[in-house]
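Heads up, the chain below is alone and in the form predicted alone; it's given as C-alpha cells.
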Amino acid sequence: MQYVIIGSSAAGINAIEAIRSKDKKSKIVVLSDEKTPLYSRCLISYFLAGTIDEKKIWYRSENFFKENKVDTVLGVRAEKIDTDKKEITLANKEKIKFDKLLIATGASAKMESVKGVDKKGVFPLRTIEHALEMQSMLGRVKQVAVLGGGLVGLRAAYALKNRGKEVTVFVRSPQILSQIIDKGSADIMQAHIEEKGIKIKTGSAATEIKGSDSVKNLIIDNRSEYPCELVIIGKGVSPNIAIAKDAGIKTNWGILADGFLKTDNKDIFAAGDVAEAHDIALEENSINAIWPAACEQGRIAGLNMTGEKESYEGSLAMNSLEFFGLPVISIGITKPKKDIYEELIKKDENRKIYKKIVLRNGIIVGAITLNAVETIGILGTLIKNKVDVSAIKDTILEDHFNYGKIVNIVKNSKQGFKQKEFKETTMTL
C-alpha cells in the first residue's frame, strides 16, 4: 500500500496521523508546493504583528515527517492525476504512484484585479513567506493599504497597526467582516476598530495601484489618492481544485466529498479548505475553509484511507476573532436570505454588545455573540443536536441564560446527545 498526501498543512498533517495509529509500516508520500511546511495559517497575523516569534508558528517538530516514516517532495507542485494510472505527474516531471490519494490542497488568496497589482510592495497574507517578505520592508513603510474588510484584511491591519504603522482599509461591501457576520454586529465591531486608529472606508474601492516600480499610491473610486508603501490584498481565499477538475473528479466550488470525505472515485479522498462537505446547518454540501474542520476531515479522511469506517458528521461555519479587546464569535447562518428563517437580536451599543440566533422550524442554525460570548458553547451544542428550542427561545439571549436552561430540552431531545458531558447530564436528571 502507497498512500499519497497532496498538501501538509492541516488536513495532511492529521491525515498522516490518522494513517499511522492504524498502518505503521505502508509507505506514506507528502507533496506540497510550500518549503516549509508545519507552520499554522492561523498565527500568521499574529506573526506578522510581531505578538510571537517564528518558533510559536510551527504546530509540529521539525522531525515530524521522519518520525511518522513519511518520503516528502517539498516546493514542488503536484500537476497532474491520472486517475486510470493512479499516478501524479510534478512540476519537475517526476511521476508519483498511488494506492490511496489524500487532495488536501487547500485555498489561494485572491488577488485584487487592478492595474498595478504586480508591483513591489503588494502581498496577499496566506503563507508564512508572505508574512517574512513584509517585515523585511517594514522599515521603510510609514502607510499601508488593506483591501477588503474580511476575516484576513482586518487581521493584516490590525498586525500592521500594531507595528506602529498607519493602516487604512478599504472595503467594497457596505460593512466590513460581510462574509461572516451581520451589519449590526459589524458596525459595533468598525467603531471599535476605528477608536483604535484604524481608519475603515466602506464603499470603497481601489482602482489602480499607482508607483513606477514599487507602491507608492493607491487610486481610489478613480478620484482619490492614498499614499501608501504597502497594500495587503485581503480579498479571501479560492479552493485549489484545478488538478481535481482536471482529472475528472466531480468539483462544485470545491471537491465533493461523501460522508466518508471519499470522492467520486473510490481510492480519491478530499479534506480541508478544498473540500466540499456536509455542512450541519445548511444541511448540504459547503465549504467551511476553518482550522478545525481541516483537522478533522483530514483525520477521518485519513482513518477512512486505511479501510476503517468513520462517518462525518460535517462541519459549521465557525468564526472566532479579537480586535483590541472586543471578542465575536459567529457560527453557522448569521445573514439568512430566505423567509424560512427566524432572527432574534438583542443590542446594547454602550456595552458594545451584540447577541443574535437564527432559528429554522424552532432549531437555531446560526449565532453571533460580540461581547457577550460565554454561551457560545452552549449555542454551538444546541446547533449540532438541531435541539428544537422554541420553548426556551425567548430567553436564549439574555443575561442570564445559561446552562441550567437547556437541561428539561437536553432530556427531552429526541435525536440525544453524544457528547459525552451530556450523557452524563442526562443520566443523573
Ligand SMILES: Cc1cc2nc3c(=O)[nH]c(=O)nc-3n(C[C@H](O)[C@H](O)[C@H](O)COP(=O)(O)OP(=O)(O)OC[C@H]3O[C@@H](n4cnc5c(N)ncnc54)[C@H](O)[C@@H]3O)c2cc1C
The other form holds:
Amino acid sequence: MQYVIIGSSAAGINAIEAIRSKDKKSKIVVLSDEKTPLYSRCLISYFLAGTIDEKKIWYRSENFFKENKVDTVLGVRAEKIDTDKKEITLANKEKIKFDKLLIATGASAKMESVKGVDKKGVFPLRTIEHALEMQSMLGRVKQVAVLGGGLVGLRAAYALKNRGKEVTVFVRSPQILSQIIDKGSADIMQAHIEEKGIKIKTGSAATEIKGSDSVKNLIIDNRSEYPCELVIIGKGVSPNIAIAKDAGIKTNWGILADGFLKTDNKDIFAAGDVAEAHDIALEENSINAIWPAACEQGRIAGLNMTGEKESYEGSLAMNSLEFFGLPVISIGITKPKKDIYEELIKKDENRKIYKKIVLRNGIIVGAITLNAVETIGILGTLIKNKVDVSAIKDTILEDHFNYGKIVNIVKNSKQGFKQKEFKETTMTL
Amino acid sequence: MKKIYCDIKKCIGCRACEIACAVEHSKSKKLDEAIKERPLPIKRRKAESIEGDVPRSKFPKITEAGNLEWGIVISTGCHHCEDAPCVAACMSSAMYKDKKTGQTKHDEEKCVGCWMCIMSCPFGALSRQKQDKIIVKCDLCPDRDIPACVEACQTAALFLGTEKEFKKKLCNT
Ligand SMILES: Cc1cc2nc3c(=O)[nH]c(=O)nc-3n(C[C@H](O)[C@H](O)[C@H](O)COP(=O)(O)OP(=O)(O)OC[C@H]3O[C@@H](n4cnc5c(N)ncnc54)[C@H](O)[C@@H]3O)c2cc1C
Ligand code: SF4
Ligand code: SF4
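Now that we've seen the form predicted alone, could you pull up the form predicted in complex with this ligand?
What follows is the whole complex; the chain from before opens it.
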C-alpha cells in the first residue's frame, strides 16, 4: 500500500497522524509546493504582528515526518493526477504512484481584480512567505491599506497597527466581517477597532493601485487618493480544485466529498479548505474553510484511507476573533435570509456585549457572542445535536447561562448526545 | 483515566470547589493573599444550577419551603474528553492530550489566545486569562495527590477516580 497526500497543512498533517494510528508500515508520501510545511497557517498574522516569534509558528515538531516515517517532496508542485494509472506527475516531471490519494490542496487567496495589483508591495496573506516578505519591507512602510474587512484582512490590519503603522481598511460591504457575523455585532466591533486607531471605511473600495514599480497610492471609489507603501488584499479564498477537476474528479465549488470524505473515485479522498462536504446547519454540501474542519476532515479521510469506515458528521461554520481585547465568536447560520428562521438578540452597548441565536423550528442553528464568549461551545453542541431548545431559549441569552442549563436536555435527548463525556455529567441526575 | 466526577444528588452548590480551585491556582495558595493578587486567580470549576434562573452572582440559599433556591446543582469543569474537541481546534497545538495519562493539557507558552478551544468545548469549561491572553483550565492539580476542589467538597459530591471507580462508589452509597 502506498498513500500519497497532496498538501501538508492542517488536513494533510492530521491525515498522516490518522493513517499512522492504524497502519505503521505502509509508505506515505507527502507532496507540497511550500518548502516549509508544518507551520500553522492561522498563526502567520500573529507572526506578522510580532506577538509570537518564529519558533511558535510550528504546528508540529521538526522531526514530525521522520517520526511518522513519511517521505516528503517539498517545494515542488503536483501538476497532474492520472486516475487510471494511479499516478501523479510533479512539476519537475517526476512521477509518483499511489494506491490511496488524499487531495488536501487547501485554498488560495483571491486577488482583487483592480488595476495595478501586480505592483511591488501588494500582497495577500496566506503563506509564511507572504508574512516574511512583508516583514522585510516594514522598515520603509508608514501607511498601509487593507482591501477587505474579513477575518484575514482585519487580522492583517491589527498586525500592522501593532507594528506601529497607520492602517486603513477599505470594505466594500456596509459592515466588517460580513461572512462571519451580523451587522449588529459587527458595528460594535468596528467602533471598538476604530477607537484603537485603525481606520475603517465601509462601502468603499479601491479602484486602482498606482505607483511606478512599487505601490505609491490607491484611488478610492474613482475619486479620492490614499497614499500607502503596502497593500494587503483580504478578499477571501478560493479552493485549489484545478488538479482534481482536470483529472475528471467531480467538483462543484470545491471537490465534492461524501459522508466518508471520499470523492467520486473510490481511491481518492478530499479534505480541508478544498473539500465541499456536508454542513450540519445548512444541511447541504458546503465549504467551511476553517482550521478545525480541515483537521477533522483530514483525520477522518486518513482513517478511511486505511480501510476504516469512519463516517463524517459534517462541519459547521465557526470563527473566533479578538481585536484589542474584544472577542467575538460565531457558529453556524448567523445571518439567516429566509423567514423560517427566528432570531433572538440581546445587546448591552455599555458593556459591549452582543448575543444572538438563530433558531429553525425550535432548533438552534447559529449563534454569535461578542464579549461574552465563554459559553458558546455549549451552543455549538446544541447546534450539532439538533435538539429542541424552545424550553430554554430565553435563558441562553442570559449572563448566567452555562452547561448546567442544558443538562436536562442532554439527559432527555432521545438520540443521545454524541460525545461520551455527556453521559458522565448526567449519570447521577 | 482518573478525573473528577460530580454526584449531582450530593452537590448543594456551596461553591467551596470554586474557591479552593482559585486559591490552588493563585501565586500564594492562601485565600487571604490570593484575593489581593492581580490578575485575580481564576477558578476552573463552576457550580451551576440546572433548574431555575438564579443568577450566578448569588450564593445558594434555602427558600421558605426549605428547598435550595438554586435547585439541582452540578459542579463542572474540564472532562478531559477522549476525543477532545478543544485539542482538535487548537491552531497552535498548545492544547494537547498527554499520551500517558490521557489528560487534556495546556501549554501556556504556546497559547496565543485565539479562543478556538472555547469555541469548541461542549461544556464551557475554559476561561480566558485576559491579561496574558491565555486559556486556563482544570489541570487536575499537578502539585497534589487529590485536587483542591475534591478535597474542599464537604458533601463528597466531587470524586477523583476512573469512571469504573465512580460507578462503584455510586453503588455503595
Ligand atoms: C492569516 C490567516 C488566518 C487564519 N485564521 C484562521 C482562524 O483563526 N481560524 C480558522 O479556523 N481558520 C483560520 N484560517 C484558515 C485556515 O488556515 C485554513 O482553514 C487551513 O489552513 C486549511 O488547511 P488545509 O490543510 O485544508 O489547506 P491549506 O492550509 O491551504 O494547505 C494546503 C497546502 O497544499 C499546498 N498545495 C496546494 N496545491 C498544491 C499542489 N498542486 N501541489 C503541491 N502542493 C499544493 C499549498 O501550498 C498548501 O501548503 C486562517 C488563514 C489565514 C491565511
Ligand atoms: S476543555 Fe472542554 S473540550 Fe477540552 S477536554 Fe476539557 S471538557 Fe473536553
Ligand atoms: S486559546 Fe490557546 S489553547 Fe485555545 S485554541 Fe488558541 S492557542 Fe490553543
